[in-house]
Each structure stands twice: as structure tokens, then as C-alpha cells.
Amino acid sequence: MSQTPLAKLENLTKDFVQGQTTVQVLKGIDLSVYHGDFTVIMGSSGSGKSTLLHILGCLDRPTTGTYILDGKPVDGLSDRRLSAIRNSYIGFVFQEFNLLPEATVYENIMLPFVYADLDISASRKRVLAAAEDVGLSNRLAHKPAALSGGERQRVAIARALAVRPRLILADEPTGNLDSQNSREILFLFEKLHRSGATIVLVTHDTEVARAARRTLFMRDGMLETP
């Protein structure tokens, strides 16, 4: 494991204001995330555990502190910026899927490139070894419709692997599943992880933490090492 973090978070805050009242909901996060790294985030609903994941996707920016990722800050970048940082570094699997229902599998990979500087040819070539990563490939011309919720987790951590990013985050990719679906997702994960992915992945699940590298608890906005 590289001794440089991929992403650096330093003194860290997050508020939101809710009528005339501020929430805090992160408070002073310190953390270092480094190159092929597999990190649980474990803490009760409500401690902060999402938005911390999401300010490290770029999907949010932190009230104060500063966010180094691959080496570069990223807190007062430009919104176009940030949405290029996050197709090109960061790739998203998120509880509900998020797949777009008339949409094939192939289709649903794809998504990422539609925006993205890469010729067709090429985008294809990434959608077909996702899917054969996950163990998609005979799945391609499916709707989600037709798939078991094991399946669409899939179809979200192709999607997630296609655009090759250096960073995965995952919040809660087993909680809309059954046992035996979750005990598959976790091995993919696993998989990943030995394949030199990067991997933040916030989970309730035991399970799923005994399989990280590190395992990080949140309690009211505040990280708490074990």
C-alpha cells in the first residue's frame, strides 16, 4: 500500500442550516484513504457515515477544511470541474442501484461515457470487461426488470468499474439485499479489493466489515478508530 493517500481529509466540517437552525454533521474529520486500501465506515443512521462518502465522491462540498485528492485540493473547484473529477477518479455504488429502468444492462454501464471524452469503441470495450468482471456478460441485453436484486447490484458496480476510476465508494451496497445476494457482493468486493481497487464502503453489515483491511467508526459526526 502506497505510504501517499489517494484522498485527505483535514480538519473537516459539515453544516447544513435547517430554517433558522445550524446542524453540524461533521465534525473535525481527519482521514487518510491510500492506494489499494479497502476502508469500512460503520455508525448508527444519522452520524454522518453518507455525507462524509459523498463529500469524498465530489457530490458535496465541505463547510470548512480541506479535501486533497491524488495529490490536488479539490474544495473550491468549479462544479463542471468537480463533475469531471468524479467520471474520471470516482466510481458510485449506491444502495438503490440507481439504474435507469427501460434502460439495458449494456445501457446502463454505458451511462458514464455518454459525457465523457472517449470514442465508442473504446467505452465499449470498458462496458464488456465490467460486465464480464461481475459475471454479467450473458445479462447485457436485460432490463433491470428482469434481473435479481444481486444482478442490479452488479449492473451498479460495472457501472461503477467501467470508467476505470482510481476511488470506489459504496454506501450501503447490501442493504436492499438478502443474505446469500449479500454474501455475493461482498466476494465481489473482495475480488476487487485484491485486484488493487480503492475501496470506502459505508455498511451496518458485520459481515462486510470483517472483510475490510480498516474499519472506522462514526458517532455524531465524529470518526473513532476501534
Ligand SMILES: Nc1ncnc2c1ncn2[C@@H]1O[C@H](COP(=O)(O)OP(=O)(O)OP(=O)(O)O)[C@@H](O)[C@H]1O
Second form
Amino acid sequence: MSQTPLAKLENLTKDFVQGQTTVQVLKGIDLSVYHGDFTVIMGSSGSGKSTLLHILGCLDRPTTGTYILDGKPVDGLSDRRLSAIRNSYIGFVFQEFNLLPEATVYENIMLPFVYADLDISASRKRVLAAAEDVGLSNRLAHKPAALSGGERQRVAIARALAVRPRLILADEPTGNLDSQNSREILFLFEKLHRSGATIVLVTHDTEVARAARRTLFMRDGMLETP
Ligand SMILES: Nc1ncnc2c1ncn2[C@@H]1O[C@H](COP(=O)(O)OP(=O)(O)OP(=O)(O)O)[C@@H](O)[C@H]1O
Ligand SMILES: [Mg+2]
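With the form predicted on its own done, generate the form predicted in complex with this ligand in the same format.
After this comes the whole thing, all chains and molecules, with the earlier chain placed first.
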């Protein structure tokens, strides 16, 4: 069955200027992500994995090359359009959870709706459903400090899911977790995958990588299939 990729990168490069020197971090990336894919990207530190994920998530722009998201070119869009796309298409999960320490679990998951065009009762329903999906319905009034690392990451995943993103991007989501909590988070990503989510996940953990349908290796700014 031929299918249009949800995200398609063609000959993508990214340079960073550091003082007098320009470092080419991505050196010609070609990548197609299809609906329902679970893609893992591995590779040594500094090889450009996070840079690639940031571009996929419209948090950063490529230097050259094209990025087509859901059939539409992303290049050349204004910052405002780009952040609108980010808010409606992308769910981000980071290694450091990025939760607001003073806010409850409920409030943390509600955060993306501050910017969304959705009324409060619809937002509330989505937050409760996302909390249920990650098994945190009984922790809604807790603050992050009262949760385990795995629970904190589940809050971050619920926050990413609540907006019903077309693409879930996770950068080392188990990097700060012990093996038991890592396994829980891994099961959760597998469950999301089975329910139809499209996931691109960066990891150093071979156990996490085994869960994926395909694993790509970033080496010196280029992607290799094993
Ligand atoms: N904003 C930036 N300005 C300058 N250089 C940057 C910037 N972001 C990343 N780099 C450089 O780009 C290279 C790739 O960084 P990146 O964070 O993508 O690597 P990574 O593969 O995610 O590494 P890790 O596994 O350690 O997270 C590094 O050499 C880094 O110093
Ligand atoms: Mg990184």
C-alpha cells in the first residue's frame, strides 16, 4: 500500500555557528515517517539526534533541505505558523520531564491548552482522558515532587498526548529513570504505538530500541539503517 509520509525530510542539513566556525551537525538527512510508525534513533553523543528531533518538532529550522509535514512544506513558514503547527501536530517528551514544580499533575497536563483553541470543558475531558491513558487518574492533585521519576515522565507523556498530536517525539524519555521505571515508560510507548500513535524516539538504551519497529543510527550527522 502506498502512503504519504506524515513527515518527510529530504537532504536536510543543519549548521551551527560557534564564534568564527560553522559546524555542520546534520549532513544530508533523508527520512520518511509514516502514520503508525515507531522509529527509534540511536547514535553516539553529539551525533545530532536532538538537533534532528527539534527540527522534526518544528522547534528549530533546517539550514538547507526540505521538511514536509502532513503533505505541506514547513520551510518558509513564519514563526507564528510554525508554533501553531507545533501546538496542534506535535507532542514532545523530554529526558528531564519539564514539569512545572508548583503545579499539580492536572495543571501540568492542562498546560498546552492555555494556547489551544478549545473550550475549558473539552480541554478538561482531554486532560482526564490522557491521565487515564497513562494510569495517573489517582494522582491528579499531586505535585511533581510527590511522584516517582516514572510517574513524572508519565505526566509529561500525558501532557504530550492530551493535545492529540499526530506525531510524538521523545528525546531520551528513559534517560533519567531506573530500569523499573524505564520499563514502565517503554510499555507505555508500546501501548501508544498499538493504539495507532506515530512515534520517533531517541535513546541510548538498547532495550528501548528493541521495542521499535525500526531503528536508525545517527553517525556523524547522517542516518544509517543497520
Ligand atoms: N544551539 C546550538 N548551537 C551550537 N551548537 C549546537 C547547538 N545545538 C547543538 N549543537 C551541537 O550540535 C552537535 C549535535 O548536538 P545534539 O544535541 O543534536 O547531539 P545528540 O546526538 O542529541 O547528543 P546526546 O546523545 O548527547 O544528546 C553537538 O556538537 C552540539 O554541540
Ligand atoms: Mg540529545
